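Given next, in C-alpha cells, is a single chain: the form predicted on its own.
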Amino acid sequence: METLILVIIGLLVGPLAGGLIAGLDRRVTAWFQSRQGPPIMQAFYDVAKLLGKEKMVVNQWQIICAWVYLIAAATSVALFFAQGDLLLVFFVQAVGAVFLVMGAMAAKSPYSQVGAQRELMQILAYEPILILVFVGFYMVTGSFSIEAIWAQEMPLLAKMPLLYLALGYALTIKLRKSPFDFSTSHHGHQELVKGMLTEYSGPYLALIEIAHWYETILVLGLCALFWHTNVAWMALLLAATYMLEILVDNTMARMTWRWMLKRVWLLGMGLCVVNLIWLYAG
C-alpha cells in the first residue's frame, strides 16, 4: 500500500514540480540576461493552450511515438518513486527516448531528421555515463535497488564524487541545455528551429513537454540519491546543481556533436572509471 502511495505521488507530483522547475529556470535565466521574464506558472500555461488547439500531425506514427515517449517518462518516474530497481529505471526511460528519435524520423522535414540524428549521438553520449553510475552505486549498496540506496546511513556524495561530476553531462543532455542542445532546445534559439520536435504541434508537443518534465525530476531524483540522509543538504545540493546548469546554459555556445561526443566519452567516462577504481580498492 505504502509502494502504490508512493507510486502515486510521483505521477501526480512529477509534472507539477517539473512544470514549476521549467518556470523557474525560465525567471533565473531573464535574470541572467537583465530582462523580467515569464511568469513562473508560464509553463502551465503553455502547455494548457497547446492543449486547446486543433490535432495536426504528419502522419499517424507520430501520435504514437508521442504517447510512447509520455507514458514511458512517467513510468521510470512511479517505478523511482516505488524504490524499484535502477536498470529497470533506466532501460523503461530509453525506451521512451528512443521513440521519440522514431517520431521525429517519421517525418520527412529535413529539421525533424537531423534534430532525430543529433538525438541519437546524444542517446549514445549519456547512457553509458548513466550505466557507469548505476554500477557505482551497486558497488557501494551491493544491489541496484534504490531502496537499498536509502537505506544507507551516509551520503553517497562522499564516496561518488566523480561519478556525480560525471552525471552532470547526463543532467545536461536530457535538460536540453547547453552546449548539448543541438537535436532540441528549450529556448527558440538554436539553427534547426526546434530540430526533431519541428513537425511536432498542439497536444502531441504538449504530451511531448509533460513528458519532458519528468525526465526533469527523474534526474533530479537520481542527482538527490547522492545525499539522501538529509533532506536539508539534499534540497541545497540540487538547488546548487540545477543553478550551475542554468549557468552553462547561458555562459556555454552550442557544440557540435564531435565535441560532445570526446568530451562526454573522454571526461566524463574518464570520471566513471575513475571512480569505480577507487571503490574497488576501498
Contents of the next structure:
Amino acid sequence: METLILVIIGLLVGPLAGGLIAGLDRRVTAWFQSRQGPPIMQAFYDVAKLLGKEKMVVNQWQIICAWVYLIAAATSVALFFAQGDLLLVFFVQAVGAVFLVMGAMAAKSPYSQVGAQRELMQILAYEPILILVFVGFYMVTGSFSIEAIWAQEMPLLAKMPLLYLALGYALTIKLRKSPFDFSTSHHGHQELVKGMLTEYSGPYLALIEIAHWYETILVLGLCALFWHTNVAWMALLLAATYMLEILVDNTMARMTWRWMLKRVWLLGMGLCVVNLIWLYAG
Amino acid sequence: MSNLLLLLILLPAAAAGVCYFVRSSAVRNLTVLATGAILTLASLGLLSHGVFEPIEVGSILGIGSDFLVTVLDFALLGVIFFYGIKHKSILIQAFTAAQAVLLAWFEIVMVKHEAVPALAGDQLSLIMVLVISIIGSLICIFAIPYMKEHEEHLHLKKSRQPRFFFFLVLFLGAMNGLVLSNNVLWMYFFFEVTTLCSFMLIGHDATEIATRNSVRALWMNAMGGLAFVLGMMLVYMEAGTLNIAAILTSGNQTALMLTGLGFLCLAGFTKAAQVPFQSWLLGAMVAPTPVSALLHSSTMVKAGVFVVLRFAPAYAGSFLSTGVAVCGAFTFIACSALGVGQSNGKKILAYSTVANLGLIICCAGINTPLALTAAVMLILFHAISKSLLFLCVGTIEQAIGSRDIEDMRGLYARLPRTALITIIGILTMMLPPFGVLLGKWMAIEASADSNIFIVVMLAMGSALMVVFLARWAGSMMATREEGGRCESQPTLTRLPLLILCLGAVVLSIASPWIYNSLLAPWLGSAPFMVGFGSLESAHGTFVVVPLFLVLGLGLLYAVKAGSGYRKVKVMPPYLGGANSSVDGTYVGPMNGDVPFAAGNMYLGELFAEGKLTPVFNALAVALIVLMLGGAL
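Next, give the form predicted in complex with the partner chain, keeping in mind that what was shown is the form predicted on its own.
After this comes the whole thing, all chains and molecules, with the earlier chain placed first.
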C-alpha cells in the first residue's frame, strides 16, 4: 500500500517538479546571460501549446516511439519511487532511451538520423558509468535495491565521492547539456537544427518533453540517494549539483562525440574504478 | 524413459539416413517435419519425466555400447583425418593424429574399463534437450523452403540437399547425446560428431571461400578436441573415473585435476568460438542461413558453453574459475566492440552471439548459484532470440539480395511482416522485460560480488551491444504506402518465425515459473524467491510480470495511437526549407534536385575489425594461458 502511494506520488510529482526545474533552468540561464528570461511556468505553457497543435509526423513509427519513451520514463520513475532495484530502474530507463533513438532513425531525415547516431554515442558513454555507480551502491549496502540504502546510517557520499563525480559526468550526458548536447542541440538553427528531435512536432514533441521531465527527476533522485540521511543536506546537494550542471551548460561549448567517448571512458570510468577499488578493499 | 533417450539421440541419426539415401524431396521434407515433431514431443516427454539418475545403456545389436562408441570414435577421427589430407591442412592432420594416439593410449593403457552409466539427465540437460530439440527442429523446418530457393539461386544440376539435411538432422541427435552424456568418453564422441557436422555444413556450398572457412573451423575444433582428450586424461588420472556425476561431486581440486578441467574448458572455448577462436564462427557465415542459425543458437556453440557449465561445480572457488570468468567477460566486451564496427547483418549477429556466449561463460566462471542461474537463462533466451534473428536475416536476404543493414533501411515499407518480427527479435535481445536482458541483469548482479575487472567489462560490453542492436532496429522502420500489398511467405517460413517470436515473448513472461520449476531444484541453494511474478534475491528484484503488464499495456496503447496515423499528416522531413517536389531530395545548386541520405556511424577509427582483432586475440591468448597456468 505504502509502495503504491509512493508510486502515485512519483508519477504525479515527477512531471510537475521536472517542469518547474526546466523553468528554473531557463531563468538561471537567463540570469547568467543578463537577460530576464521567461516565467518559471513557461515549460508548462510550452507543452500545453504543443499539445494543442496539429499532429504531423514524417513516419508513423515516431508516434509509437514517442509514446513508449514517455511510458518507459514514467515507469522507471515509478519503480524508483517504489524502492525497486536500481539496475532494473536503469534498464527500464534504457527502453525509453532506445525507443527515442529508434523513433529518430525511423524518420527519413538527415538531421534526425545524425542526431540519433550521436545519441547512441551518448548512451554508449553514460551507460557503463551508471552501471558502475550502481555496483558502488551494491558494494556499500549489499543490495541493488533502493530500500537497502535507507537502512544505511551514513550518507553514501562519504564512501562514494568519486562515484558521485562520475555520476555527475554521466548526468550531464544523460540530460544532454553542453558540452554533451550534440544529439539534440539546445538552440535551434545550429549545425544540427534540433538533432534527433528535429522531426518530432506538436503533441509528440510534448510527449518527449514530459518524458524528459521524468528523466530529470530520475536523475536527481539518483543524486539524492547519496545523502539520504538528512533532507536539508539532500536538498542542498541537489541544488548544488543542478546549479553546477547549469553553469557547465552555459560555459562550455559543444564538444564532439570523439572527445566525449575518450574523456568519459578514461576519466569517468577511472573515477568509478578507483572508488570501487576502495570499496572492495574496505 | 530409456526409449525416450534413444528416440532423442538415435531418431535424428536414422532420419538423417533417410534424408540422405531416399532421394525424393517429398520424402525428405516429410522426414524432416516428422522428426521435428517427434523430437519436440520427446523432449517435452523427457521434461515431464523430470530428472533421472545416471542409467546404463546396455548393448546395441549385441555389441556393448561403450565399445561401439570407442569404435565410432576412431572411425570419426579417421574421417576427420581424411578431410585433413584432402584439404592439405597440416593442422587438422596433426591435431587429429595427436587425438587418435592419445585416445588409443587412454583407452588401452589407462582406463580400467569398469561399467559407467552412460546417460544422465539433470535440469541443465533437460533444458538443453528442450532448446536443441524444439529450436533446432524449427530451424530444420525453416530450411526446407529456404534450401529450395537457395538451390534455385545457385542453378545446381544435382541437388545437394540430401547431404545438407543429413548433417543438419544428425546434428540434433549428436547434441542431444552430448548434453545427456554421463560418461566422459561418450561426451567426447558426441563433441567430435558436432565438429564434423559443422565442418560439413559450413563447407556445404563448396565455393572456395566456403571450403576455406570450413577448413579453418575444422582445425580450430580439432584443437578443441585435442584439448578435450588431454583434459579427459588428466581428470581421469586424478579422479580415477569416467563418470561425470562422480567427478562433479568428488570435491577433488588438486593442481592436476584443475588443469584437466582447464583443458576441458579450453575445449569448450574453441567450440563456443571465444576470442581468439571467434574467426571460425564468423567464417561460418558463408554457409546457408539455416546453418548459421543452428550453429549460433541451439547447437555447436551451445555445446561449448554447456561443457564449461557442466564442469563448473568441479572447479568452483578455484583460480581456474576466476580465469574462466575473466576470459568470458573479455570475450563479451571484445566482441561487443567488434560488433559496433559492422554493417553486415549476419556479422553483427555473429559478434553478438560470441559476446553473449562470453557472458554465459563468464557466469559459469563466477560460479555462484545466482551466476549459474543467469547462465542457463541466457542459454535459453539467447537461443530463441538468436535463431529468430538469423532466420529473419535469411528471409530478408532472399527477398532483397543483401544482408547489409544499410540495405535494410526502411524495410518495413516493403516487407512489413519480416521487418516487424526482426524488430521484435532485436528488442528481445536487449530490452527488459525480455529474457536475455533478465539474464544480463542477473549476470551483472552476480558479477558485483566477484571481481572489479569483470564488472567493468560487463558494464561496457552491455552498452556497446545496445548501440549496434538499436540502430539496426531503428533503421528498418518506415512508413508504409497506403494500400501497399502485404508480403507473402511460404507457410514453412512463416511458421518457425512466428513460433520463435511468440516463444521469445511468452517464455519471457513465464521466466519466474521456468526458474521455479526447472532451475531452482538444480542449484541446491536457490538464489531467487518467486512472488507476485517477480524474481527476488538478496541482491535485488526483477519485477517480471508487473513490468510486462505496464510496458505491454503501454506498448499496446502506443500502437493504438500509432495506428491512427492515417489521421495524422505525414510530412516530408525538414530540410532547411529547401524541400523539392521529389520525395527524398532537396533543392540544390542550379535548382537541381539533390538526393539526401544518412548512414549509420560505424566508428571505424575506434572499432575497426582489422585493427582490433589482432590486439584482442593476443590479449585473449594471454588470458587463456593465465587461466591454465593458474590452475596448475
